[in-house]
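Form predicted alone, single chain, as structure tokens, below.
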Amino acid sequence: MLDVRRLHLLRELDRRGTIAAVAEALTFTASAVSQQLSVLEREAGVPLLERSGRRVVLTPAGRTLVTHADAVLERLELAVSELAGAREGIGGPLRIGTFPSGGPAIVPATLAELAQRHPALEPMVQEIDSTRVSDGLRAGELDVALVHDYDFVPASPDTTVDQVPLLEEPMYLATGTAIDTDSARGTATRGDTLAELLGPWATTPWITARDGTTGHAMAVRACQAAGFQPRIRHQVNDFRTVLALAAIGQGAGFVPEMATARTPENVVLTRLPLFRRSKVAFRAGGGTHPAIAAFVAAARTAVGARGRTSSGSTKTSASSLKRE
């Protein structure tokens, strides 16, 4: 009988590469994971793994076994969420991730709508970028997570990890200055295109979240798409930080619409026909959780609260900026 936990390790190896992050990220010796990828070897009958210069990697079989690991480890997942729903109440810890803009913009008034509705339920809050989610998942750190994705960039297919939407939000380019009338009414023509909306910023300095980053990738191939490499000068993943920058000739810069609310009066915000979804990630199998399920519900509530209440607030602070 193959072991589960065993199988675990093998599926993380596949994901992460080397014994020694598997190691790190659950908190095992290098040596107990070998071990335990050794008896589970024995346990199969076959090889399933082969050493490739100082790397580990799969054998066909030991690839095999991972599709099946995947869905052993989802069925137990949709057993854990159904053992749940037959408890009374929802309470607990409830570990949750979140991309930097989405915890003053979502997370609050998320978490609001829980304590309300869920009272025994203890929210656990980190920030973690949204390429790092999958791994906290998987690895238990998290339960449930808010990540996002971009035209340009997007997300990885990952059957490990089950995704509901969220949120869709288009982007702007952040400046100091007006180009036409249209930008600084901040928003894009029909038949704009980024050509033409990045093309005048082609030899200005350029502001972008930290390389390694979906939003460094999305702001570097966005330029690309437009016929120019940018000259990245700052690299920040703070959208209220791009905005001050942009604010004082720093260079340009993108920023999401829920970053828009509190704009600085002499920026100029041009919608651009690139968009930003927010999402609700957790384990493959876990959505019928009743903590997850809560949170999803609670996170929708929040958002359509603040569309409503903010949207008028964006278009202002947009508006505004006829004023140069």
Contents of the next structure:
There are 2 protein chains.
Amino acid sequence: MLDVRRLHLLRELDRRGTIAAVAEALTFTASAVSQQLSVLEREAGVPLLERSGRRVVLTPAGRTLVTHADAVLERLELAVSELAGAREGIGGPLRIGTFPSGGPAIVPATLAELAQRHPALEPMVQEIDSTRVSDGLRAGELDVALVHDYDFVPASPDTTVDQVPLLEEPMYLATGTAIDTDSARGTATRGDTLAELLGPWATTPWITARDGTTGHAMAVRACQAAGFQPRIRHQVNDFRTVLALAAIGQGAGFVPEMATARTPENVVLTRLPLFRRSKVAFRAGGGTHPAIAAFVAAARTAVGARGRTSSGSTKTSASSLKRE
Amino acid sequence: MLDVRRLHLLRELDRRGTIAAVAEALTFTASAVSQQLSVLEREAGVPLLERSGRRVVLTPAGRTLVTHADAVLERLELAVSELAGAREGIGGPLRIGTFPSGGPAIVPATLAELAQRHPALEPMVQEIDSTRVSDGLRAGELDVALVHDYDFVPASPDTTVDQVPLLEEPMYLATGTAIDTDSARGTATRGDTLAELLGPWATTPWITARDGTTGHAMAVRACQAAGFQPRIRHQVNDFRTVLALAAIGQGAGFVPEMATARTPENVVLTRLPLFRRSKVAFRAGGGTHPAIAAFVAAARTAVGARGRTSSGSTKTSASSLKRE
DNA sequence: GCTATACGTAAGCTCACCTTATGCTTGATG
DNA sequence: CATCAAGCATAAGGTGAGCTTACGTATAGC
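I would like to compare: after the form predicted alone, may I see the structure of the form predicted in complex with a further copy of the same chain?
Once more the chain from above appears, this time first in line as the rest of the complex follows.
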């Protein structure tokens, strides 16, 4: 019988690219990982890896084996979730990852709700880059994470992570001065397509999120969709800073509705046909875990006051799990 | 992460009933199994077993965990099957279980076909009681098995074993003397319901398969369905012996069509609306293994000459595997 | 060429897991 | 009721799987 621990190593190798990275993530030495993968390959009777330069890449057989590993590990995750459900009471540590802007906005309200409902739960919050959420979940550093994606920046489908939607909010264009009086009241009246709304600011300097983030990518692609290439002057993640820069005429930027609660004077907000979706992510199969279900419920309640727009649950992975 | 080896032990305990039986089947000591199950229980955080007299029984949580174990092990079996498919060539040992009457009838022709197509394959045939096939497959003592079931004796659904149909053949009533001249030619003309065909022999002594076999259960239930309780005089598994006893007036018996090729004088055969279905069974998820697929194909060819009646493939388990 | 990165192999150590030994409880038997 | 076997659990001890450390080799960047 194939050893699931070795399949887990193979899966991580597929995701992370090098044996050294796998070892680092799982707190082994590279040597140990290399040895275990050798054993797996011998048991399989088929080459699973081949050297490519100074790294290794998976063979086609290795990649199909990874899909089986995904399925097996998802089912094991489901099993532990059900076991946790069979234990009465919800308690113990819950490692929560959050995107930076979720820190002030969603997390405190969610934790307050959670603490009230399940006092025995010990939430541990950690800011984490959205690109590293999947790795963190799989490595067990995180149990659940707040993530988001934007239009124009589709989340890459990842069968190892399940997501439930939490909040869908429109994005606003924040500018210091209005192009004309019609749009000065923060409501677009000249037109409502992205091109019409963004077009007037084609030559303006832009304020976007830092390079490499999804917020940055969203800004660039939205401008491209509107027909121009944004001239980026400032790269700032904190939306309050974006608003402050816009207020002093340093350029135009995108902010989600949630960040518009305290908008400085001199900033004009224009609602865009462009949305940010916040979600709760967790390991595939983990949706039935009572602590995770409780977190999702608490987060929904927390953002409910701010008006959540979508309440159903979707699933990115291909399996047939259901959750309430 | 739950250890799959321990889940395997739990599954076997569910199937076999005692820790001692699990240990015996997997060639461990009972102590080792007991210790591993204790560890599993501790990891699960929920009671999985409880003593019941001098045995242990699974708790509800334990039983649901077994369903997860089934799913995981099936997926692992599918993985090894695909790996075997990735290896070129079909070879190595193939442990074949067969019901006793399959010995002379199906097995030799199948092995001949198999040897011709895949010379590197090393088939190892072993007669096995149909009630022990499932255990043998799961324990790895067998890779594939010929089994059959009868009307009135539905095979208990077993999610750990997949089956593909091989042959559906009518059963015949074998008697020494005809009740009347109409049925003396071996063809029923008085009626065609089971009650009409068997009714005249209600008071005759019967020859059935040995107690505890599916053949025996089929005989008893068929007679009950016809409205009487058979008076069983002889219990013999070998159909040639059944025919020989019927020939000398020792009673009536059931034989499948396959056994009627060499029918002695003085035996009257009456075709019954009652069927025996022969199947090939293997571990759930193993249907894509090239050696098993080759065995199925060879068996189909072997029985093809005898006129197989059903050619599709069905599946008893609930998963979504497909095979050609 | 020099250096850092990445992987593989050899050697040795440690702990998980198995066996043996033993005891307790249960159920069957006379 | 006494006896015995079946079944499970625990304690004690041995050993091999799997880890780390150490080192060698090949590649990519400077």
